[in-house]
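A single chain, nothing else alongside it, follows as structure tokens in the form predicted on its own.
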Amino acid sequence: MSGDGGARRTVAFIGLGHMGGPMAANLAGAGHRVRGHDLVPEALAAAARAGVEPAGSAAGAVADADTVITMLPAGRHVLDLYDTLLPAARPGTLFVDCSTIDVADARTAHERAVAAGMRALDAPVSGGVVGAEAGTLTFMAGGGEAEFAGAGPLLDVMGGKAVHCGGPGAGQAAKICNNMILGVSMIAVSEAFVLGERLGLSHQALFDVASTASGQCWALSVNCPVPGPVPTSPANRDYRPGFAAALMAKDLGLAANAVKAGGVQAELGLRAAELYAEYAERVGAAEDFSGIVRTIREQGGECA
């Protein structure tokens, strides 16, 4: 990926929260004209300080844009907003939805955009707030080859990698499959550390072995759930989130819905969804998803 941003674009960016705000700021910093809107005044003000032009409404933001990027909490928000945005946009505008939503909702959004004379791409991300701020996100894209190529210069600025996964909804499918792997692996890594504690292993000793052996995975080597071995992991910041427990619970819920609808035998994925739903009900967006290690430790009879 080039990262040079290509020709200057006029981009409408709707949803300027913890993820969308830094993504929009990176586009503005690369020289693109970015008009942003968010329902939270503080988010809009922060984006404005980073070079994003504030728009008084979502419809106003998209009126003269050639690309519209959305980063919203759920599918219903995307579909409701498209009812407002599609009539306000110019024909042929490229709509890129970076939200993580249900595959069916992504396909519906694509169909509505195309029916309105627009082009569309679903492009959810992986990498969390750190990746959004650093411009190192991974984009998983679903839609046509031409749309993927058209979005490429912008994805280059916001991310380190973009993968065209297939037709409409394929980006969302890849995202929920990836996060099912992540959720299950974080639980497994957390359980292993708690077991190691009971067996007298230090965190560092277990990390030194597993990180260079067959237990190596992202949940261990980058987002290690215990303090010490990986200084940059949330465990060393009292589990202040990079990727909040509530977001993991949401993504695993989407994966569980797809598992059930597809008749897939996925016991670990379904159980991970249950565990994260219970965990997120208590901590919400206040803790990183790796903080589930403390729940595992507590349920075993030893307080964190």
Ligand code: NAD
Given for the second form:
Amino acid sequence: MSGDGGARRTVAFIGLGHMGGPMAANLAGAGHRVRGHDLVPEALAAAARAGVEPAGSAAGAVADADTVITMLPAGRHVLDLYDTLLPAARPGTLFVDCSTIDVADARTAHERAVAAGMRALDAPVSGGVVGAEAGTLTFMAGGGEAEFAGAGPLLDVMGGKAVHCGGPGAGQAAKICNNMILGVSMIAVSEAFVLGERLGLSHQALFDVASTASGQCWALSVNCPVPGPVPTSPANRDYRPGFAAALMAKDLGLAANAVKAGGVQAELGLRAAELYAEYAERVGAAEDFSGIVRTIREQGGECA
Ligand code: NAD
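The form predicted on its own done, now the form predicted together with this ligand:
Zooming out: every chain and molecule, the one shown earlier first.
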């Protein structure tokens, strides 16, 4: 433990799913007292096996906590739950929401927490389930300096890096801007591979050139959408995630909302959101988002 001298904290952790389960387990493993709650009994039981104290209700979990961490599917879950949690928590409790939610919802959650006498931070993550299990997540935080510092010892346990991005909602803003780059670049890389196929260019040749030239990006050099050039990429295991198409569609939907609300000219971001929404409608969480290369290949027309 670090930051505040390694003090043992009492943490309420609500939402013990794919991400929250291992995050809570890592906090318990580091010696913090973690009281967990989830609506799904199996999730609660799995967390209990990993050292989390199961709480029968969300309000019961937060009653004597100094920090409340939420890891929930969407903004409406966070806002609904805050209605229950805020009256049950002690004044001054630090609320850290790690879910990926709308920037506007994050700001509303922050305002409600502060109005109830609490402290608040939005701290969405990247790194996926693998990062959650390994404790190597990257946190993107929005809120005050003091709140960021207060969460630091816990973020250090669950992640390898935490960036303070600015005031309330700035963490969510960083997350959706990053994932808009990722969604657009995965489509661009996939289109280039399919074009290369039509032009008689091998996947390896295009990879060898682009990965060391100006086309280089994470979507190409780490999560390469065609099998072969990067043996660890999901394309080599029939597109098992990885980062599920449904999650990319969700994040691009949040980005598209923000683009429209802000009157931003972001044609590629909006188009990427449409393409991923269609693709995720078919494959859901079963495929990695790089599998969109197959849709691009299949939907292509005949040679002119
Ligand atoms: P998940 O569906 O596996 O987990 C969410 C959990 O919240 C579920 O177990 C659900 O039962 C619980 N829950 C919902 N409402 C509740 C309530 N009122 N009280 C108690 N528990 C409640 O989802 P996940 O994959 O763990 O993702 C969680 C968040 O992290 C999402 O916002 C997601 O966008 C984000 N995220 C996920 C990944 C990933 O790779 N899975 C990566 C980065 C960010």
